[in-house]
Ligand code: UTP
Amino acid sequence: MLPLDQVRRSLESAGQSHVLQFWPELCEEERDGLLQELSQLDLEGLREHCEGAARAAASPSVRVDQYMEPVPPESVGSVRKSEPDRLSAWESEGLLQISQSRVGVLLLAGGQGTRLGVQYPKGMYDVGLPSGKTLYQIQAERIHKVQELADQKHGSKCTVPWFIMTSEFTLAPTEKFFKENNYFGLEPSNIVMFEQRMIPAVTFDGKVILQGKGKIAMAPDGNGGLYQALVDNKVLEDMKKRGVEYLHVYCVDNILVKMADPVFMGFCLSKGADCGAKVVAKAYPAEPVGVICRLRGITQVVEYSEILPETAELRGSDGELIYSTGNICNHFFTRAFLNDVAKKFKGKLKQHVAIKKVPFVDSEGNQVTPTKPNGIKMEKFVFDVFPFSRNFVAFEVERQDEFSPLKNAAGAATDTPTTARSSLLAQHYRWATAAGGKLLDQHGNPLPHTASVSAGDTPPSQCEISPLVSYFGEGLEQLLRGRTLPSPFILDEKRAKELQSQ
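Coordinates for the sequence given above, by itself, in the form predicted alone:
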């Protein structure tokens, strides 16, 4: 912890001496807490952070349409457009690498569930599945299953380590939740949790916001804080010791995420890529998702708000949108590329402005809850490293199979617990009927075949299939063909064994 005099001088030099204005009123414990917090800040870079945030917030957004071009076709793969044997070859290569314990998964879990209306990490959320499983449990079970598939194919005993980036807000509750749930059957030593940095929120005139008399308003530095956190916590060294060469990085809120997806891994490896991204075709031109494209010849993500409507609506000769590669925060990196980013590029990452309502104390020491945005939080995004890639690829997947994020509380138009639950149950409905199962509704009436249920629709049957039974619909025919399945129907390991013995 730095001495008070040194901290005071640093704050004065950064134009932030107001941070200590309530120092005389603080008790010993509060003073220690504030001094500890200030000691962990980059005080030398504080002036630039604050002034840069104010400048960035005041700057108009720049139109980039004239510099845009699509990602070259040779750098794009697609589940929808690829032959089954090609998909199978990619899957085989992915499973081979997994069987050799060369693949890890990294979860971005630093955000709180504020928009969801909860005060705990999103991964702990139960969307209301018949099984009551949380997002964390579903993801843990998919890791189990993909390890098992690789072991069965190659006679191995492999490990897919799970690296979980948390924040100051989410580390302790996440650790506690995993411990209480016995790490969902995974080996605790193969789950590595680490914290990303926190940075101060700033007013529009470039002043650090005080959340309390002895507390700065802090926020995680965005999911692009990953690269600094890998260095701070020596995670890259840990990956090297474990023999991890390839990493699947994803966001916690996608209920359909395929952990360490062998097809995606195999595609990226077949292309010799150092960096890759899964994408979904945009549902409509103005859909509010970032687009992966080339800008002045460099691959990056352009936010939907930066593109003119006429650019978003451009179509090719096949009638498909030219800029359709919707980014879903689902990425492939080689460890070698991450090392390069850590050593050479992490200081060059773009800063993004988020205008927020930030509770604060005013100059009289009164607590204020603002009714309109009053502060700036600066964020980096995980995809900001795409421009540094030597060989970037994109891989288009089917939205109904792989992308249904949980972002908003019940009642919102999209990305709610209801849409997430429906997406997963609709997928399992399709799997069960494709395997030859005959589903009944809650009244015992026969239900139609798979084609009538798509993601987002409420499926007519509550059919849930545990990831421990099937990773992505495989192995179900021998269990379900010709069987009549009531609603609700939960196919877990116990039920699967019963069906096998019948």
The other form holds:
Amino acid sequence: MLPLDQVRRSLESAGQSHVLQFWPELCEEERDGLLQELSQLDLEGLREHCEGAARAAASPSVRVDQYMEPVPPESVGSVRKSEPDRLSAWESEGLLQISQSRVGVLLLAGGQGTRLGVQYPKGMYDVGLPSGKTLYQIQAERIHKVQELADQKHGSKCTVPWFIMTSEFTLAPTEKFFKENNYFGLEPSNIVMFEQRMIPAVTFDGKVILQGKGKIAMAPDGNGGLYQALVDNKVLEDMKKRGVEYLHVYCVDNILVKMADPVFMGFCLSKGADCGAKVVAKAYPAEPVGVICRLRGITQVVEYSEILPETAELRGSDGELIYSTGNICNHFFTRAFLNDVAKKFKGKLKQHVAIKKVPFVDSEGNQVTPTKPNGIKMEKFVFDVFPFSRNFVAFEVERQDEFSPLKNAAGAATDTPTTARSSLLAQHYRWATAAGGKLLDQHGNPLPHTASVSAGDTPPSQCEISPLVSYFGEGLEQLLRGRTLPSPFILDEKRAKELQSQ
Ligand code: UTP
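Moving on from the form predicted alone, please list the structure of the form predicted together with the named molecule.
Once more the chain from above appears, this time first in line as the rest of the complex follows.
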């Protein structure tokens, strides 16, 4: 902990003396807490952080249309447009690497999930599946299964380590939850949790916001805080020790995430990529998702607000949108690339401005809950390392199979617990019928054998298949062909064994 005098001087020279305004009123414990918080801040960089935030929030957003071009076709792969042989060759390569324990997964779970509005980490959320599984459990089971698939194919005993980036908000409850659930059967030493940094929220005139008389309003530094957090916590060294060469990075909220996806891994490896991203075709030109493209020849993500509607609507000779590569926060990185980022580029990441309502204490000491946005949170984004890649590739996947994020609370128009649940159940319905199962509704009437139940639809039956039984629809035919399946149909390991022995 730094001495008070030193902190006071640093705050003065950063133009932030108000942070200690209520010091005389604080009790011993509050003083210790505040001093502790201030000691962890980069006080030298505080002036630049505060003034930079105010400047960035005041500057108008720049349109970039004139410099834009799509990612060149030779750097783009697609599930939809590839022959089955191609896909299975990529999958084989991915499984081979997994079997050699060269692949790890990295979960971005430091966000506050403010839109969802729960007081606990999003990964602990139960979207209301028949099994009651949380997002964390689903993900843990996918790791299990992908390890098993690789081992079965190659006679190995591999590990896909799970690196989990948390923040001050999510670390303790996540650790507790994993412990209480016995790490969902995974080996605890193969789960590495680490914490990203927090930075102060700032007013529009560049002043650190006090959330309480002895507490600064802090927020995680965005999912692009990953790169600093990897260094702070020596995670790259850990990966090296484990022999992990390739990493699949993903967000906690996508219920359909295909962790360590062997097809994606294999595709990126076949292209010799150092950095890759899964994309989905935009649903409609004005869909508010970031688009991966090139700006003056450099790969990056452009937000919908940064381009004109006419650019978003441009179509090629095949009728498809030219800027259709919607970013879904599913990335491939080589460890070598991450080392480069850590050594050379992490300080060069762009800062993004998020304008938020931040509860604060006014100069008279009154607690205020603002009704309109009053604060700036600066964030870095995980995709802002794309410009530093030497060989970037994009891989288009089917939205209904791979992307359904949980962002909003029930009642919102999109990305709610209901849409997440429906997406997963619809996918499992498609898998079960494709495998030859005959599903019944809850009254025992046969349901249509249809492969077209898609993410937005309410699935016709409650059909849930445990990731421990099938990772991505494989292995179901031998269990389900010709069988009549009453609703709700939950295919867990126990049920799979029963079906196998019948
Ligand atoms: P979002 O941008 O959707 O943020 O994060 P969020 O915190 O989940 O939700 P809101 O915006 O407060 O409602 C996308 C992914 O990035 C992670 C999140 O945990 C999620 O997996 N993230 C976000 C971090 O790991 N750190 C951050 O600082 C921010």
